[in-house]
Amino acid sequence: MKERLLKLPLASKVGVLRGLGPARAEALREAGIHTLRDLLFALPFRYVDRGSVLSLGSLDLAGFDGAGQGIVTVLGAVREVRQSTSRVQRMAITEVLLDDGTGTLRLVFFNQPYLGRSLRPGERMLAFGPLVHGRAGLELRSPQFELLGREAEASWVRRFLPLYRKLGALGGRVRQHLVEEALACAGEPPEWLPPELAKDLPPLLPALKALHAPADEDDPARLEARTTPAHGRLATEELFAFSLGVELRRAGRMARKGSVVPTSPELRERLKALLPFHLTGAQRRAFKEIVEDLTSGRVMHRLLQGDVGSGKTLVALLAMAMVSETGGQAALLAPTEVLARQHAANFERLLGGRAGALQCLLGPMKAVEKREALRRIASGEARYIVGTHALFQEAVQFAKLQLVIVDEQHRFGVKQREALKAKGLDPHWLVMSATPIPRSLALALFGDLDQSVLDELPPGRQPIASKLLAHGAAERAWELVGRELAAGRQAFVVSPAIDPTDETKVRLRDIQAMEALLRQRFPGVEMEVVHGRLKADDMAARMARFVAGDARLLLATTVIEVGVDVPGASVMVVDHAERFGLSQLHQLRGRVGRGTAKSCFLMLSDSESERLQVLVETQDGFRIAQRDLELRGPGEFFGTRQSGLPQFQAADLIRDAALLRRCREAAAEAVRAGLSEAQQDWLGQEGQRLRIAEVS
């Protein structure tokens, strides 16, 4: 016990804890838990209030109304464990008889035969789940449960019981013991939060103890809502740590010298010649900010975001031209081959006589084509370079890479972006997002990037009428499609699934069924079908036929979400619209309305009408994105774990947007004034955790 008299810093490795064998240590490592801080910041996923535990005898069968009594929490000792197999589906059934001295209750588990080996009579079990009427009376079916040890062991005396998720070989109960030991041996760290943030918050260690072992007088509602002062302390720590990391990265970037891209009246005239029409005020403002960055002598790190159709690509081309027309190279990285090919085709048209300096590099290119592309890039003959992930290959060498532009930033992992950046001599960096991002999330995602926002649409963009129809009224949609096709225009139909049953086992009308319906409904109309399982060359050929107007109807999955530009398309129908996020639907809607004809966007759905109604009411992508973020949260909003989203335990990017702004301001001031001794010590011990800030 003597070694435990010496309190350990929270940066200590979890290996100092007793009872941590190889399997348990591996489970923690795989969960990203390496230090005592990591372990203690991984909070319980819920708390059971002993005051809410019902005695088994109080579950009155006579008062049962046939609809169940909702979710209940019970505590008792395992008296009996039985296993059987159902006759019809041959399903393994495990039945547990629970007894608390006031009565008994049967717990039923399906397809979990291992429970028959792991549950032992005499063990106390806390269970919570839906109470239903079974063959022999009331029962809990497939409840969640926590084993609390043998009856002879020390009884549970605290009001709140924290519950932890199982991590591989590490059960929730064992994890709780590790947390208790970590709390016992951890020392209170020096205060490193700025006074304006630490004010009215408890110190860190008492806050951690309050969250892993809540006091009996704590408010259960605030515990569940994660709004206690202790939660506030941890959220502030996380957001300030993240903000400090972002600010340090920003300060380091501002101190680095970047290549100065020269400008001149002659260059300005050449750039004007590329423009098919006058820029909007927002485009002029954004390009002016980019020019100032490129000529400043510092490395540019800028986010360019705007709504669907706001003209980001044209601004990107002007930035590339500024570099390429003065002897440098600029690379644009697109998330899909379809979008890369379209960018290349658009650039070729706009560049005109200068198109010989353009090079497209894609994964499925033939060997001889790829060798020639690599040669042109390495020699500097290619100055405008457009590609996909193929640009990450080691074989790709640049002659003078001065600018990297990433389209759809969140679709690329951080390491991939850094790999491309490392190919040049610290090139300027412009990232574009076609998904409008609410400012609070943009601050978190792109904290060390300067931001330019395109909030105007170019002249000529047509308003899009949006409607929500039940499947029973789908004939109205097909009639509209028929009228547009008869008028010589084109149409999109979007299906959510390639197969009839998706991963949630919900029956959907898949793309094959939709193809059969459309061919029957519109005989003689040339149609192309595209989805993610097609080979890249096949998909590109089919898309090219539709873009060229050779096909009049395009049936697709969300591979057309971003970038496809077909001015002749005036109507889109999205089947099972409830399967898509609002921002995703808004992106799809942006594929029409690009020509001179009035356009229409039709959603077919029998559910979630209130959510989908947002798209009917507004075409403001930022407002739609904010609503989408509120409904789905940041992870689902971006739809990928490679987005670079910081993973917080206590902080919430939506709820804590105001706190994030305060932490950003405090971090900027701390870096300007110089870090305190406590902050420098913290940085030395916990600096590895600043990997959370490496999002740009």
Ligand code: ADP
Second form
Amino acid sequence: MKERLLKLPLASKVGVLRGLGPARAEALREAGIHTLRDLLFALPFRYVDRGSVLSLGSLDLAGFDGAGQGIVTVLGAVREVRQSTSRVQRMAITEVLLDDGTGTLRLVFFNQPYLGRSLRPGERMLAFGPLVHGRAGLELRSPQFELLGREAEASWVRRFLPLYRKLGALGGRVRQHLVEEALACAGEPPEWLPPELAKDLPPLLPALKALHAPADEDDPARLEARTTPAHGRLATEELFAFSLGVELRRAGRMARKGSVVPTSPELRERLKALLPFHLTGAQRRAFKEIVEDLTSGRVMHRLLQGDVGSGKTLVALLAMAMVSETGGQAALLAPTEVLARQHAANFERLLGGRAGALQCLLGPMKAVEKREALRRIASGEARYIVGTHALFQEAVQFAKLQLVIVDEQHRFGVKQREALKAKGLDPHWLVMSATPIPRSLALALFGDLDQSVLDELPPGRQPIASKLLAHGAAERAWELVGRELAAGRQAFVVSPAIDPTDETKVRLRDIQAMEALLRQRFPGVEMEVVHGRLKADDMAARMARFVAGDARLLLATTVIEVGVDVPGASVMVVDHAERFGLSQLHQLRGRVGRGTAKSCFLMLSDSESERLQVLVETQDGFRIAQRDLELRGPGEFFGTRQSGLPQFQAADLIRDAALLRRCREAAAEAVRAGLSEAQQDWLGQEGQRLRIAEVS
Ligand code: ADP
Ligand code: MG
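Show the same protein again, this time as the form predicted in complex with this ligand rather than the form predicted alone.
Below: every chain and molecule of the assembly, starting with the one above.
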């Protein structure tokens, strides 16, 4: 690559690169690549180690396994391209003859007629795929490939060849050229990392060079595992940038004025009167932290997390009462109607004589009811408000909203907050997480929230006997269910939700089959069936019948997983338990054992018994969550791509948990001490994109 004399900052737009037409620029833009830094931080998805590229002359099938088939990587020049059509199925066949000077090999592609038009003799191609015996000797069948340009530009004398994903109209090879050009013209930025983070790391540009054009003596295993010092530099940059954003947002929040909620001995007495039992030590600690926030004059932004059954709801009610008993309004946002109704019923009971101040607001309410609810909220008559996302619709006007609690649904908190901001409201904010979240993830996901943790269960809670049974032993589960039902208790049966396009479904028992089984096994027992395809009010009515005890058996998909409280239920059977995440199973298990009866949790499964065994061994939700996270990774852990988790190129939230902690500390210190000039420059260039100014 040609070195340019005048070096450009990494924040320069990619438009400065040569050979970037409108279509390619558009492809980059769509992939979120705007600057040289973006382009260079997007690493190759793979490196081909030329040490492992086989020369064509050396190929023979003898070295491969019994089926005579193995995956090989080859590199050569296209000598000939032939296009034909198979006689029987009228299928396009493209044959390419590859030549590397030591021998030749036929590559065969099916149904990709455009290849015949686009591949040109002289083009160098890197191909990997299964080597098989074809009609005319050895061939590579339907290989994956990369085009490396014309023979004249031999740049593949390097050992490691980086491969880039195609981005829309932008092929991997062109991308590599752009990267090379960017590396040649980018200047080393001033060091912006605090010395304690930077001390063992290579500078940024050499690190980027090492990752886009690895030196021949690099260790392929470390490159593949992304653990080279160069990766360390990028991961640290990413995590420090993220941390700095979090800390700056936090500092911004600290500077914001929040409504001061008054306390008094009299109020404390009133709150105490609401409590049906003594708070656990953890609940007391969490509540104290909340009170400190509410009386501090700052805006509270707190995550309340705790194991299933640790009593988050009671803490939430106390926080609401702080506000509502002193003339303000507090709203609890529940993820589903079932849960909103349950919270409302709970609060009604606890509030006793003051329940007149309680108001529920749900999506599908009758028009008259809704109008009255909105009126009560706007007039301030309603001070304890419980609802679903309907709470944040435009028509809702609050008299004096001081506190919002988001239950079980951290993912959507951000949007709701924006909706409120649009109304000019900046209430205190408490997020309750459904399941325990490992610390590293909590830091990444809720970085700018303060945390309160309920790490203690209310006294007298009996451990839930948990068992893993093969389907062959399912009869034991049904006997137990029968016994509990006969003793007047209730039972849950959970079936996995099965996507009809899932190819493995043939082997799974779906909810219909389970319903038939249960009806036959427990004739005359009142049963309700709930699943995600039901209309909201139908679902709520069915759940309500079970909660009220009118139905004794509930067959459900995971729609019941969060929060539902049915004290009469003492047993749960989960079919095909391997289809669930560990945290999800733990959350499901938390639906039983909420009353006084001894409870059981039975998982039916014929596979993954080692993973599921974790649930049998421990009831500690934090340990289960950590294991779940290690096994499935952060994206899966939250069950969705839109979980709000930050996306990193080189950093890995699990592997780099300790590094993230160091970055957080360093960023907090940097903000406290005042940013260095390099950090301020960096912020000027990158800050807007990180939405650092955004109020959280
Ligand atoms: P979660 O944290 O899973 O949301 P809940 O708030 O639903 O837990 O509480 C679980 C159960 O424990 C409820 O039945 C609740 O009434 C009860 N509970 C909560 N706090 C206490 C306490 N301090 N002492 C006894 N029982 C409690
Ligand atoms: Mg709860």
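Each form is matched to the other, and the largest set of C-alpha atoms that superpose within 1.5 Å is called the rigid core. Residue numbers count along the first chain shown, from 1. What you are looking at is a predicted structure, and each value in this text was computed from that prediction instead of being measured.
Comparing the forms between the two forms, the C-alpha position of G674 differs by less than 2 angstroms, with the core used for superposition. After superposing the rigid core, the C-alpha of A625 moves by less than 2 Å between the two forms.
Superposition on the rigid core between the two forms places the CA atom of R29 2 Å or more away from its counterpart.
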